[in-house]
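Given next, in structure tokens, is a single chain: the form predicted alone.
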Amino acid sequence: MLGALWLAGTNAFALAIPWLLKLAIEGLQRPATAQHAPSYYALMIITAALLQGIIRIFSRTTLLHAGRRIEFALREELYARLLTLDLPYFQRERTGDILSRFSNDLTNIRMLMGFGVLNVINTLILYIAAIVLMLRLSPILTICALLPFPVTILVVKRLSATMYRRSIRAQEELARLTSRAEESVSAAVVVRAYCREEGETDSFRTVSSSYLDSNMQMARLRGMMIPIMAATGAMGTLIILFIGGSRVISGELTLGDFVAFNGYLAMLVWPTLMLGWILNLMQRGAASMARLNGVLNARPTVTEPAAPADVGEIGGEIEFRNLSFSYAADSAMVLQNISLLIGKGTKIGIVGAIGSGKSTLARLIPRLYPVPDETILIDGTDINCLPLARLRDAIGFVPQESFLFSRTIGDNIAFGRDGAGEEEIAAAARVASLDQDIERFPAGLQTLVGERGVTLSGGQKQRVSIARALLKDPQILILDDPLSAVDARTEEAILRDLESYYAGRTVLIVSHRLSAVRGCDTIIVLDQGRIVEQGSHGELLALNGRYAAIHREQQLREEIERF
């Protein structure tokens, strides 16, 4: 609103200049009847021009700053929305596509809400005021000057509909391009190891060419639209020169009125040219807003309970009641009829073949995916009735794929707990058998790990993830194959140090190595989403079933490796 007021002031002084010029010309033609000398009108024109320039600065900065603030608010809202969404959303969407919405789409919105709004308001004010003044000077000339405009509007309307469709396609192509670049950079080691640089370059060139084609189609449309706008102004000027000149010669119109009328018509040429650019901005902005709304309107499938259960401190007893789960309604069941009671302070091992549902079972406990009602209970309460923050605060989760932020080792360990001291961080690192590695780093805990922990080995990244979960001091600790990247000796040291930490906590260890679960109170064996065996290490060996077969296979592999 403030920017619109500044624009009104800017245009008021701009519109005053042709009228002052009219009065000056009439004063020169009839000096005897002139109210003021020509020098007076010259001074007024200079003053109006200076005031117009000064006020224009305020109008532009006010509206352009508003566009920046809107971009800032949208970016904050987008980021906040992304953090509320759950794993199913991120499995559907591409990382590059999301990044494209944060960069290119937000830029389009900023341009629309800044330059676009500025020019829309300016055009409306200028058109209305100029046409009113033109009608006052000569209604007939005004009608003649505006005759080409209806045809132009119809043509532009048709072009803008096509431009919207092509703008959507261009934004989607840019998202593909960003995704491709992000994926190639992340997989740089694999690309070089397999000598696929040339193939990846060709693949990127194909996607880039498609994006170029989309933008060239947009450019061709803009190239058609701007000349149409320019032709409208040119035709109006031509009509006025012919008809208005004749009326001046015949004495029906004064020279001052003719000059002022042409001044106002000339003032409409630039807004008319800008109309094509504004329509392009509007179409790109509408396409970008539709893409941003895809994020803003997304809703998590895992939501807070409508009536949260009033529970005290979570103890750690977990019960599975006939749990069956699939990732989508039309996909096969990943888990089937899982029934299991895990007492507080119990240590449970989960083993099985690849794809048997081990990680899925672990991820359902903190509700990373939607869980059917009354199928998982903690301390006798359905987890769907527990507030998400209360549930997840009580759980320390080490995922199968360790993710580290581009910060220091200490910051990564302290990520899940605000205000953790350096001694507490060091103690968690010691339990995770990371202390000796940290001592070898020149900066110790302050060592930067690089993007996704690129400067650390796979085993070091896993141990940082374990230390992060331990520092949280949870009642339930879930370790999803956390030792797959460490050697047998390091694994044994970590398991030995963890034994003292486990006391009083409920622990679930998912592992393909039986050595990691050998000391568990109970071990369950999953096969195709079902519990096929259950018992202690000794009991399962005595059964001579699937667990025993896995044990024999791993022992044989160890003997082969030893020789």
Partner chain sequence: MHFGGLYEDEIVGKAYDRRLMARFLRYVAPYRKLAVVVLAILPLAAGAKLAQPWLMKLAIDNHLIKGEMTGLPLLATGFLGLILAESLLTFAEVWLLQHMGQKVMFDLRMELFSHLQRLPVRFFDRTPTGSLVTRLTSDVEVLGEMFAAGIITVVGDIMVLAGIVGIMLWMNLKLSLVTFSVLPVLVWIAFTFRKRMRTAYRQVRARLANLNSFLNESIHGMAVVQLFNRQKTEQQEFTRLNADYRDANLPVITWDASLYAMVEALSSVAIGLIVWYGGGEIVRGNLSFGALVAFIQYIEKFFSPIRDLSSKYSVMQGAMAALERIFHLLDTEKDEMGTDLISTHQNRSVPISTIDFRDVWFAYNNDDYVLKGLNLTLRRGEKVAMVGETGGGKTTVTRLLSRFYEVSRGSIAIDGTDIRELSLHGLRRRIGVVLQDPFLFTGTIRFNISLGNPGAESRVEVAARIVGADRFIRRLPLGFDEEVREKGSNLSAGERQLISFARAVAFDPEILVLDEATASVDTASERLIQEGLKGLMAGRTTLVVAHRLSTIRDADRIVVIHRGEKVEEGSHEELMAQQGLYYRLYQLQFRD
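All values reported here derive from a predicted model rather than from experimental measurement. Numbering follows the first chain given and starts at 1. So that the term is clear: the rigid core is the largest set of C-alpha atoms that superpose within 1.5 Å between two forms. What changes on going to the form predicted together with the partner chain:
- Core-superposed comparison between these two forms: the Cα of Y264 travels 2 Å or more.
- Core-superposed comparison between these two forms: the C-alpha position of G53 differs by no less than 2 Å.
- When two forms of a protein are overlaid on their rigid core, residues whose CA moves 2 Å or more are considered shifted, and L479 is not one of them between these two forms.
The form predicted together with the partner chain is what I need now, so please give it after the form predicted alone.
Single chain only below; no partners, no other molecules.
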């Protein structure tokens, strides 16, 4: 609003200066009748010019800053939305696509909001001024002169629709390009290991070319828009030449009026051109807005309960009630009829072949994926009725693949608890047998890890991830194959330390190595999403089923190796 006011000010001065100049020239023409000396006018002009300059600075900065502020606010909102979205969303969308929306699509909108609005206001002011002046001279001529405009508007409308579609396509191509770039950069090591540099370059060239193509089409459209607008103005002049001309000849219009009229019409040329440009911005902005809305309107399937259950401290009893789960409505069941009661403070081990659903089961407890109602209960309450933050606060989770942030090791361990002290961090690191590694790093806890933890060894990453879960001090601890990357000695040490840490907590541990689960109260064996065996280590051995077979296999090797 303020910006518009400033703009009106600028334009007023813009009109004042030619008027002052006109007075000055008239004064010079007839020095005798002049009211003021030329120096007076000169001073006036200079003052007006300086004032105009200052106001112009304000008007432009106000509006363009507003554009940036809108961009900022939109970006904030987008990110806030992302934080509420669930894993199914992030697996559907490509990272590069989201990145592209955050930068390239937002840029289009900012351009529209800043420059677009600035020029729309400018254009409108000029249009209204010129048309009012024209109407005063000759209403009929004005109507005639404006005749080509409706036609143009029609044509432009058609063009705009195409432009919108093309814009969407171009933005999608750019998103694809971004995704390709993102993937290729993340895959740097594999690409090198398999000499796929050429292949990557080729596939990047493919996406770049199709982005190029859609940009070329955009360029053609843009190229058409501007001359069409220019031609409209000129056509108006042509009409005036004819109709106005004949009126001058027939004496209905004075020559002076005719010339003045033409002058006003000329005033319209530039804003009309501008209009073409703005239309282009608008189409691009609209296309990008549609893409942003894709994020803003996305809703997670994992939602906060409408009526949260009123629970006190979470104790840690977990019950699965006939749980069946599939990742998509039309895909195969990953878990089938899982029923299991895990008492508070018990330790449960899960084993099973790859792809049998162990991680899926683990991921459902903190509701990383949507869980059917009344199938998982904690302390007898459906987890869908627990506030998400409460539920997740009660759970310490070590994912099968450690994900670390490119921050310091200390920050990574303290990820779950803001303001955890150095002492606590060190204690958690000790339980995870990470203390010696940290000691060996020159910067200790302040060591910066690379993206996704690339500057740590596999086992170090995994142990940071364990320490991170432990520091949270949760009632329920879920460990998804937490020791796959550590050696026997470290495994032993961690298991020993965890033993004392476990006291009173409910622990769920997934592992391929029986050594990690043999001490559990109950062990379940999953096969293709079903529980096929269940019992303690001893019971399962006595059962002589799959578990016993795995055990025998691991023992058998030992036998072989003994000789």
